[in-house]
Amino acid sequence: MPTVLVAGGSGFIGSFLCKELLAREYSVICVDNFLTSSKENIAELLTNPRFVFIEHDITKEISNSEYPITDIQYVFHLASPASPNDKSPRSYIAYPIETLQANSQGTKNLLDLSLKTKARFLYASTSEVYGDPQMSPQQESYWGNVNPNGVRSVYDEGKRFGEAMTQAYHRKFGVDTRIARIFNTYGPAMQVDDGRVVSNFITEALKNEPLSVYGDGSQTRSFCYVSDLVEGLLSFMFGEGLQGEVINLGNPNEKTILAFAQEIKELTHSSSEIIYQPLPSDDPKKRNPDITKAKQLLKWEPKVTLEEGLRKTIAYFKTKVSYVSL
């Protein structure tokens, strides 16, 4: 089977995605270095003999890495901090000019890699590109409203560089890549510090902790589910006659932030109340995929119901989390 390499292969959704192409029976380079990750993640991956880590900054170039990587076919790009809670140490709040140079240096590195040894390029974007929009759902076509020197910008704009720098290589090289805007995704084996939503109102859920919404909490995210996901990456880089393609890959189910804190609550049956923080900069007010394209040309769409992805979650938490019994 051919070989595929993960960059940020240890992280929450990179970490899925590997498990996912070993349980296929492709071959794996894992390829990461823990500045957000963890190595629990992989850790029951590492005795595979398909599987293979490489500790490395993919801002170095890959070539003079420990482990020399000629015999590719495929090449995701996962690799950056996610994460805008300024209060977590995994955030890219904390992580500002690494951020910036994962998502622009290590791309062109990831792209140099992969023209070298003529690999599908499957560069992981963001809907943060669309920033605060003006137009709901988001269509691929959508420029985005992005504060280009906000406290956010970034991860925005590095995604945006990266991907002006991924359809760079499309067009001047011929290299076959392919950008997917990732929506908000949870599951397990998501940090418990990471400082998003979901791992935010779970915890605060489990300790009977107030549970801490921003604004009024009329703001709107769309949630899916790590193996929906997962299973829309993989459509999309295996897809054939899709190069130079971006498509959203997200649930459409759209949920105030508010109603989600009150699921949050009903599901873990906790006491806890509910308290209002000031909105963040930038803060997005609107986020809902338009999956059209996703429907049509990878014939996907999300198949996990919030309430079944949330009880997976919330179990898993219960393990990592010292949880007020109820």
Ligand code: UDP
Second form
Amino acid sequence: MPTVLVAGGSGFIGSFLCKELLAREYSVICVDNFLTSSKENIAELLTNPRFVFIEHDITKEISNSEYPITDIQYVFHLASPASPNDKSPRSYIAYPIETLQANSQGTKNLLDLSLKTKARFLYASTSEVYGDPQMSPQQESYWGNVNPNGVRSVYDEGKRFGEAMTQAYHRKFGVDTRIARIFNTYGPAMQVDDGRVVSNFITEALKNEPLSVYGDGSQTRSFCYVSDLVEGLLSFMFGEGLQGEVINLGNPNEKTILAFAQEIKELTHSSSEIIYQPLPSDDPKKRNPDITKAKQLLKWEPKVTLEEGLRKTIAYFKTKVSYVSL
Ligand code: UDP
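I have the form predicted on its own already, so could you send the form predicted in complex with this ligand?
Complete assembly follows, chain above in first position.
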């Protein structure tokens, strides 16, 4: 079976992807420097003979790593901090330069590797390339509304640069590239302290502490369960005739953050009150993927309902958080 390199393979989505690839009999080379991820996510994979782990920072040339990478057929680039919350030690606000570098030099290094090994390359981009969108739902053809130097710019512009670099390698060198724009994703293996709304609300609810809604809670997000998302990534990577494509992957079930807080309260049977805190700057007011393209080209759409996905996520968080049993 072919060998797949997963950069960012010990992260939340990356580790799920590695497990799924191994289950489908691929050999996996996981590359990570644990900047915002944890070793725990891949601990159970280390004994698998088809799994190789390389601790490496992708902003440095991969050929300088101790492990010789010559025979790979697929490269996933998921290596980047991704949480916007400045209260979290794992956010891209805490690592602004590293985030820009992972998506610029890091993307170039992985594209050079793909060029050299003739591997197919998939770049994990983001709904953040749409910024605070002026159209909803967001279609791939929309160019976005991004603050080029605001607090979120290190991620948004980093990802936009990464997309441009990916397309440049496709156009100039004919590398078989794909760009997946990932919308809000949740599930087990999320970092408890990553500061995102799913982890914050579940942790707060389990501890019976107030749920901190930023702003008035009228902003919307659309949450995709990690197994659905990974299924979409695999269909995109292994589908034929998709080189150069840009496709949204996410769940179009849109909710206000206030309604989401209430749903978490109910599912955890929490008596937490809801409190309101200031809205962070440049927080997008709407986010909802148009997945027409994914449905047509990948024959993919999410299957897991929010309730089902949240129940599994809450069960995971219960193993991580010391909580109040109700
Ligand atoms: N949010 C919130 N409380 C929190 C964390 C986030 O109300 O404890 C809001 C945040 O302001 C945003 C939405 O929830 O409007 C989603 O935030 P998240 O950090 O998960 O990611 P984003 O979608 O903004 O990248």
